[in-house]
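In the form predicted in complex with the partner chain, a lone chain appears below as structure tokens.
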Amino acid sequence: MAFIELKNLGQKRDGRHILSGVNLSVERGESVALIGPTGAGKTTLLRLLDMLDKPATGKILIDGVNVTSSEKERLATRRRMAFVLQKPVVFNLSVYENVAYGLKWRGLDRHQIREKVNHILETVELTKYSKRNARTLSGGEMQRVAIARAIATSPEVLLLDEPSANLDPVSSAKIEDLISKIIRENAITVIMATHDMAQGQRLAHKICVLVNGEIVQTGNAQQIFELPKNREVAEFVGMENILDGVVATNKSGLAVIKVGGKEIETVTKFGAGKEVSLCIRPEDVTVALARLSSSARNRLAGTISWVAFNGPLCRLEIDCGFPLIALVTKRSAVEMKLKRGVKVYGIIKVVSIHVIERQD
């Protein structure tokens, strides 16, 4: 039995489904990242998890007990959790009082509260601001107050909604360090929402991709990155080339797929005639001026239609009957004199191509 189990959880707003059929198991001590584009339902799901809203359908089990039944149960459950909201709001009180509130509500005495709050403020490096009004702090500092407030109550579950959104890169990194420190030191169960794929990868054991109110894929970072289940996940994890085609032949797994008049070889279980999409990361496309004899089976001839430099990298598009985006280092782009109109080959290894069923 998992620690937290969501069964067929759904939520409606203004009669519209914004979350439906969510099933998820979270083990004690596990950290889970909910990733997905804005509006996918991440915040809605977190609010349901924290018992702030009542679900339209389904239930939440904690240690096998249905905790959504009564308000009393919901409050008791909420007090085992902590939730850091996306927009850091602090009470118009001192930093100390902000952190102390949750403890007061749980009936701790003044002495216990002082000890605990001072310890937490040290953890989040805000001791020197203890007496300052929290409203006067910077965004990053406010977010640290919010996190301190959350962990002060020693929750079993920590819910984080976009913990570093709206912050500058330095503050963002600081918050991320703080969160990973908390996860490391407290063996706490964490469920966080983020639209930053990389952050999910850095902080979570398990990643759930949420699109249009549904969990479309759950897995570890590698599975999500390399084997997206459908077009939306593929787009979200950075598969910039998603090519629609039809399976021409399939000989015991090695298939030829027709895409825009060209043939691409890859490995797939789909049989001849199946409509599929090929997902290829731009960094997996090698650019060559000559038809090299490499082990790669796919060599697609085409003309560069645009080149864009971006720091040490260079992104370019090859028109080979369909647009193919490739990512090369700036150095090789300069060496090869890559620019618009140059004829090149896009080379793709069979294993770099992930085939998914085409959706309507």
Partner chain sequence: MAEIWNGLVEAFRLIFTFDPEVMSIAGLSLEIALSSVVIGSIIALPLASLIHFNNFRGKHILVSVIQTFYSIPTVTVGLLVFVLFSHSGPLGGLDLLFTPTVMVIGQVILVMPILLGMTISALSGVDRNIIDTARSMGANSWQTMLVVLKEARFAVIAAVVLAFGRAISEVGLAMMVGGNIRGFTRVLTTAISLETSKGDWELSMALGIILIFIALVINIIMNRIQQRR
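And the form predicted on its own, for comparison with the form predicted in complex with the partner chain?
A single chain, with no partners or molecules, comes next.
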């Protein structure tokens, strides 16, 4: 039995479906990232988990108990959870008093509160700010106060809504490190909504992709980012090369697919005549000036149509009769004199191509 189970969960707002048919299992101590475009329903799902709203359909089970069945169950469940909002909410009190707030409500004595708050302030690296008014801190520091206040009550479940949104890179990295530390050191289940896909990869054991209020794919980082279930997921996770084609032949799983007048070999279950889309990550395209002999079966001739440098990397597009995006190091691009108009080969291994059914 999973610790948390969502069964056919749905929510409506103004007669419109915000969530529909959401099913999800979360194990105790697991960290889960909810990713998806703006308006996909991530925050709505967190609010349902925190019992702030009632679902229109379905139920939430914790340890096998339907916690949406009564107000008594809902209240008891809220005491087992903590929710940190996207915009940090801090009281007009000192940092110390902010963190101590929930502990006072739970009846801990002054000595217990002092010991626990001091330990948590050390964990979030805010000890030197303990006497400062929390509202005078920076955005990143206020977010750390909000997280500290949330974990002070030792919740079983920590819910985070875009924990590093609108923060500068340094503050964002500190929040990420803090969340990682909490996950590592505490027997706590973490469910977070994030627009930052790389953050989801780094922090979560499991990733759920929400699109239009539905969970369209659940899996680990490799499954989500390298093996997207459909075109919607592929586009959202940054699979820049999505090439439409038709399976010409398939012999024992090794297929030849016609794309833009060229043939690409890959492994797939789809048979001859099937309309498909090939998903290829830019970093899996090797750029060469000659048709090198290698184990890669696909060597696509083309001409560079544009080049863009970004720090130590170089992103370029090869016109092969269809656009093919490749990612190489800046050093390689300079050494190979890659620029617009240069003829090159885009080399792709069979195993680097993920095939999905084409969507109309």
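Each form is matched to the other, and the largest set of C-alpha atoms that superpose within 1.5 Å is called the rigid core. Keep in mind that what you see is a predicted model, and the values were worked out from it rather than measured. Positions refer to the first chain, counted from 1.
K.L.:
Aligning on the rigid core, do we see the C-alpha of Asn166 shift 2 angstroms or more between the two forms?
P.N.:
No, Asn166 moves less than 2 Å.
K.L.:
Aligning on the core only, does the CA of Asn98 end up 2 angstroms or more away between the two forms?
P.N.:
True for Asn98: a C-alpha shift of 2 Å or more.
K.L.:
Is there a C-alpha shift of 2 Å or more at Tyr129 between the two forms once the rigid core is superposed?
P.N.:
After core superposition, the displacement of the Tyr129 C-alpha between the two forms reaches the 2 Å mark, so yes.
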